[in-house]
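This document starts with one chain, in the form predicted on its own, laid out as structure tokens.
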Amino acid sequence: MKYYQPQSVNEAIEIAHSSQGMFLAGGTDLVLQMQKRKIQPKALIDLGRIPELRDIKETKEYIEIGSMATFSDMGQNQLIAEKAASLWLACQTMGSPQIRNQATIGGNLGNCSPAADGLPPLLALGAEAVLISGEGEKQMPLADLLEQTPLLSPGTLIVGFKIPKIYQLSGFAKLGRREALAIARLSVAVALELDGSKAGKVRVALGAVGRRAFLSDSLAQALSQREFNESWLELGISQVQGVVRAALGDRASAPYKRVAVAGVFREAIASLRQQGGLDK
């Protein structure tokens, strides 16, 4: 297996197209599959010497971070902090700081496990992927992205995420098996917009509830528009329950999700307040 270690996105991508190598990130998940044997790439492309990739900066428009960025990088990032509040969140508890130091935001997309914990909260907030492959770059709708099977061609490198500076508040908030190193069995994310005392546009996004992290089109239109009160939480935990029992179905798993849901997002919803500074 051959190993290169590209100085710029031009350049990972030409070599991505005359090796058929595959692109390392944080490696917390490639890596492991490997020692597995589950996944025997050709080569591999590693990523952590291209600078840009890291950035986390703010513009006009959005919060833009690179796709190198890791869990410890965002979780330590004021500007994270204030303007993406559930994704800051979701930082926190992501595996151990080991885990946070290597794993990254591009990686956790670029494997996508149901259970990923950045992906429900750049759902939530409206992010969109930057991709970049030898046909060129391309910007589309995370939501979109992960509708597509496969999720990704071959030699495409996910170059970051921009976030649009129009979700006021957020939160986040998830379910694992210990409180420390959990990986998610059921993760929340909602941002919405306040207009008045009325949550105004609303997005709600869900993890470890399907083949992938999702953004519910029924929890937006149900809670979008509403006064944002304890009737509207009690509201959406209602319909929040409605969504994973469409999208679990009869899975073992399906009568305990069901019923755990109700307190993950009244978690996230929590969180979301008392980060717009709404519990006082």
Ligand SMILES: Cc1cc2nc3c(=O)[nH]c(=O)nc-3n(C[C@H](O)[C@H](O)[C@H](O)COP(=O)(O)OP(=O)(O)OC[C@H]3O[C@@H](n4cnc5c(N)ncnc54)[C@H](O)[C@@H]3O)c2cc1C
The other form holds:
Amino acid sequence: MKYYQPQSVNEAIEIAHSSQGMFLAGGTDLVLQMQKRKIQPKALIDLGRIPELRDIKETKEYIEIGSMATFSDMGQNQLIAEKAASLWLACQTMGSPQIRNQATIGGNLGNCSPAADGLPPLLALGAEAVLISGEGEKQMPLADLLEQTPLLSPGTLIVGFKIPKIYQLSGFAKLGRREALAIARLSVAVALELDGSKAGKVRVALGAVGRRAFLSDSLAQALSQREFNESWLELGISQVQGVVRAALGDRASAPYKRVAVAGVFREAIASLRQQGGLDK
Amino acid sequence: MITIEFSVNDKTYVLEVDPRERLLDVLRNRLGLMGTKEGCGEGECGACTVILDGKTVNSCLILAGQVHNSVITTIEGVGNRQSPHPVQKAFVEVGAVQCGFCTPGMVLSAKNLLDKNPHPSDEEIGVALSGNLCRCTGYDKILRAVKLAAEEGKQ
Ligand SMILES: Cc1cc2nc3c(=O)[nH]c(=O)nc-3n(C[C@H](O)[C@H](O)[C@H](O)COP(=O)(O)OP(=O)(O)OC[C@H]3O[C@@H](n4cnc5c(N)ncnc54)[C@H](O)[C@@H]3O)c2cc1C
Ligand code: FES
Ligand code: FES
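Condition change, the form predicted on its own to the form predicted together with this ligand:
Below is the entire complex, every chain and molecule, led by the chain shown above.
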């Protein structure tokens, strides 16, 4: 097996093209999969030597997060704490300190497990994914990317994410650790623009309900442009239960998750209120 | 094979390694640093914890090539019988060691916490050690030992 350490993004995609290798970020998924011989790459392209991929910065319209930012980088970042609370919260509970120090947000998308903790917050915050391949760079909503199969065409590198800087409050809650049975895992991320006492545009994303994390259009419709109060919360709970019912059908986990999601949704909203300073 | 250069416990090494080798294997089999333990081999237990460029990581999930040009501290670099590190002293004093399998990883996580945050709260200690599992002690004594080490540091 060959091992490359490119110094730039362009070099990385050239090597990906010529070697048919896999990108290696932190390795917390990939090294395990190699160890268990589930994956035997022809070559590895270690992205750890490309400093610009690790940047977290604020531009005029976006908060930009490089794919090689680790969960610790994000979880200790003031900008993310203030402007992308949902993602910041997810970073606090993801894995363990050792895993957070190593695992990257790009790898979270690349591996794309149903329970990937970074994805529901990015979806709720309306993030765009930036990709680059031999054909050039492109930017698309993460929600659209997650509907693609395969997720990425061979040799495509995830450059990073752009979170639009619209005024929004956001929260996150999850149930169950990664090694818990699939049935016991669930996560909810919510973002909303608050206009006085009214919720403007609302976005809700669910994790571990189905094959990949997804953004719910019906929840967005039902919950947007309404007074943000106790009855909003009750409406949200009954709607989110409906979404889980529709997504899981008669799968074995459906009855449990339909009940559990009520509590997780409630908790996500509580975290949103707290991060947004609404309960002072 | 690839060539890597890195520093372990203040000593520089240049090694030829198979790119599939994990850092854990390199430390134990090539450098003979047996204090780094393999428990689960899956990132769950923290027995293989080392400090890599100032951060704790699980060496069972890192490939040798990833640490090229990095600085690593293993338990052998923390202290020894003649001059134990304050965290090690506190572990012995409190009796936070039973079988000892988790101890190197625990000590490294605790040391790294205190290096960055000399006066941690109980919660901060709990979080810092949350990636290190112990089957024997029930954690209580371990937490007390880290608190003790922090208090001794204050004087
Ligand atoms: C003990 C343990 C606990 C965990 N707990 C959690 C948890 O609580 N929540 C959670 O979400 N995950 C968890 N994980 C899973 C894992 O840590 C995450 O999925 C992590 O984000 C993967 O990132 P990485 O940098 O390690 O990726 P890698 O393992 O390096 O890569 C993963 C995949 O993504 C591809 N890839 C990586 N970067 C790019 C890129 N820039 N462009 C294109 N493709 C790329 C790789 O080729 C590979 O297929 C846990 C893992 C372990 C071992
Ligand atoms: S052996 Fe590495 S975490 Fe268990
Ligand atoms: S002392 Fe035995 S595992 Fe911790």
